[in-house]
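Presented below, as structure tokens, is a lone chain in the form predicted alone.
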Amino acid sequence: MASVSLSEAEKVYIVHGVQEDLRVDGRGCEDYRCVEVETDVVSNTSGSARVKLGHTDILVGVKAEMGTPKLEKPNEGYLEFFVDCSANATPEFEGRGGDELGTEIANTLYRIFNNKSSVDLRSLCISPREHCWILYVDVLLLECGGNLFDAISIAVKAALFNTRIPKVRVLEDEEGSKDIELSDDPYDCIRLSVENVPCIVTLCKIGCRHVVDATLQEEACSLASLLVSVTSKGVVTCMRKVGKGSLDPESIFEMMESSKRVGKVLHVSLQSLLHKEESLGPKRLKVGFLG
């Protein structure tokens, strides 16, 4: 992971104002930096996404493809992810130096969509045991400037929200064989619910507080980080440690309580955004590099 390096006097500069509830670029200990959120902005995708939190860059592409069910869940679809670091976002990534980060992110997502309650799998169904849709999450990291994993679990909500799934309807013929007839109408298609996707809340703890949405200088000061996955009703569904530090039973619980609330008020204002950019519809103004 990207990473800086900071004076003694300047680590001390900051453990002490977050002790005081007032960090570096002014926000409080709960505060997200300004959120940029804005989708379908890669056209051969089933949709997408682009995330900048602060000087984090993401960028979230979905592509539905049809294949076979697993055999232990023959009647769901299922969500692959793949994560690429790339090597314009911090020259640590040269080479093979973002798989290891890409890894973990890429584990951290599919604990975190391991669960029925995340996404209707069984919407992805087309044929039991023979068709399926297979959602395949690239996730692209343009350029790091901490709180990684927050802004990519963002990127992969908007992204599918976005995804618009074809229609398809299953024709037997007098034999018995099945044939897969596909809508030629673009806006015939499935659309997947997303309320129940979780966002990640990653708490740094800085001396005796903890943070949300840590920048890069505030990572350095930090040695273990709680992460947290949300629902927007408050219901943590999985949780992991980061860091070479140590934390208390008491830090863990309050870190837990803290992301609870800072969750319900992220997936709040991420739904409204992004039913009000769709809203938009033709006329929204494309705004990305991309665009």
The other form holds:
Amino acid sequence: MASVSLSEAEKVYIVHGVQEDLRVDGRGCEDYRCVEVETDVVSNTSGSARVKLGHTDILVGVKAEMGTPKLEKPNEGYLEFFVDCSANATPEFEGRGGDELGTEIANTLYRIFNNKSSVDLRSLCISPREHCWILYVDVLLLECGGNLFDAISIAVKAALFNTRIPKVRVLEDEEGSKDIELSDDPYDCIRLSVENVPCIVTLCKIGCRHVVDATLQEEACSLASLLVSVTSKGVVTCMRKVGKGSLDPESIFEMMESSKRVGKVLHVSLQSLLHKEESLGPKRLKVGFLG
Amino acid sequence: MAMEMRLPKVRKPLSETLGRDSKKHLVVPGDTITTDTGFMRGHGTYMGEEKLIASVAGSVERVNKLICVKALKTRYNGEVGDIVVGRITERRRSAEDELAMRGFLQEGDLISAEVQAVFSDGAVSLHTRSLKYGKLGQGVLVQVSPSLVKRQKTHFHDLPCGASVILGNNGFIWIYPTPEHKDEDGGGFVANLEPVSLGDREVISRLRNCVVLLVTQRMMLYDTSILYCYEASLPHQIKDILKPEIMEEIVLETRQRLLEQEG
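Condition change, the form predicted alone to the form predicted in complex with the partner chain:
Everything in the complex follows now, all chains and molecules, and the chain you saw is the first one.
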């Protein structure tokens, strides 16, 4: 992870500030920085989204391709995640430097989606045991400004909301050979329901309190963090502890309650923003990267 | 808890918001500035093939017969006498160094110093030969582009709002609580890791957000502009200062006051 070096006095200042619920930029312990979300930014994908959270910038693209279902789950499609830490984000990611962080983030994404309710995988099935849709979700880290996991999970949810999978029909003729027919209308497509897609809330323990949405400086003062993946109904799907410090069970319980509270508000804001963006329709002014 | 999500807005070109009539002459490296050879060439230009060519990306400034190009974003170029704020990244390892310095200055510490000399390869040598320089204690560091720090007589300011600021020429801005009593006889650094009071913290956080706001709006940083921006931001909550609509409001008011003060 990109890191900054701080002097002892600076760390003491940050820790004392967190104790009094006044962080360096004036936020409280449970306040997020302003988030900017835009979908449909990459034209040759099935769905895409770009999320800016302070200095953190994430781009996610989803491509739907036809393939064979997995042997143990013949009636379902599946998702594949790949995370690329661009060298533009920080010089530490130059060459193979970003691979370790990339695999860590990808493994976390696999874990949070590894349950029956996050995405309806049965809707991705075309014909059992033969054809299904595979969604390749590619995450690109453009800039690293702290709180990567939260931003990535928001971007993945927005990109899945934006994904449009073409409708296909399986035609069987007299000899029994199957043909797959793609609909002629380019706007005839199926959408995924992202009601139960979880978002990650990262809580960093600083001193004896915990903060949400830590900047790089705050992450340098925290020895232990908890990554909690929460759905819009407040259900925790997965939890992971990072950092070399230790957490006592009471703190973990408090942090989990915090994350459920924060997670629900996060989902409500994201859903309303995505619906608002969609209601603007094709007349929406696209900002993209040069706006 | 506060959570705000919004759609991105298209950025407006700065001249539109200012209502400026004269457009700045912007150049990129390699652009011809003028074919008139009567001008003296200043920083950011070079002579080639009977015409003056720009070597940096920025705006052309003309003072009588001198033409120079002021770069919009530069790496810091040291000049003798500049005040800089810096972080120790690595240090020489020798026996005397270990004995003497390590107890006092560690890797990662922040210091304020003055530039003593500049070498031909661009490296600078610093000195802290005055009691006002030295190790910095508790506070907040903001890193900005060096081109936005205005050159002034002094870079150490004790603002009337209750905090002090050091505007390093290298773009490192240090905001810290004003020390209560200035020991004339003692001097030197006393490690003060006592918690800073909530009132002081609010002032420092507000100043930090104001500095970030001025930098985002590409305004020059000096004590008056920071102070006017601080006063214009008082009606708003500290964490709201960096929201786009509120930023525009504060910047407009600050610009107006600065123009009134000049005129």
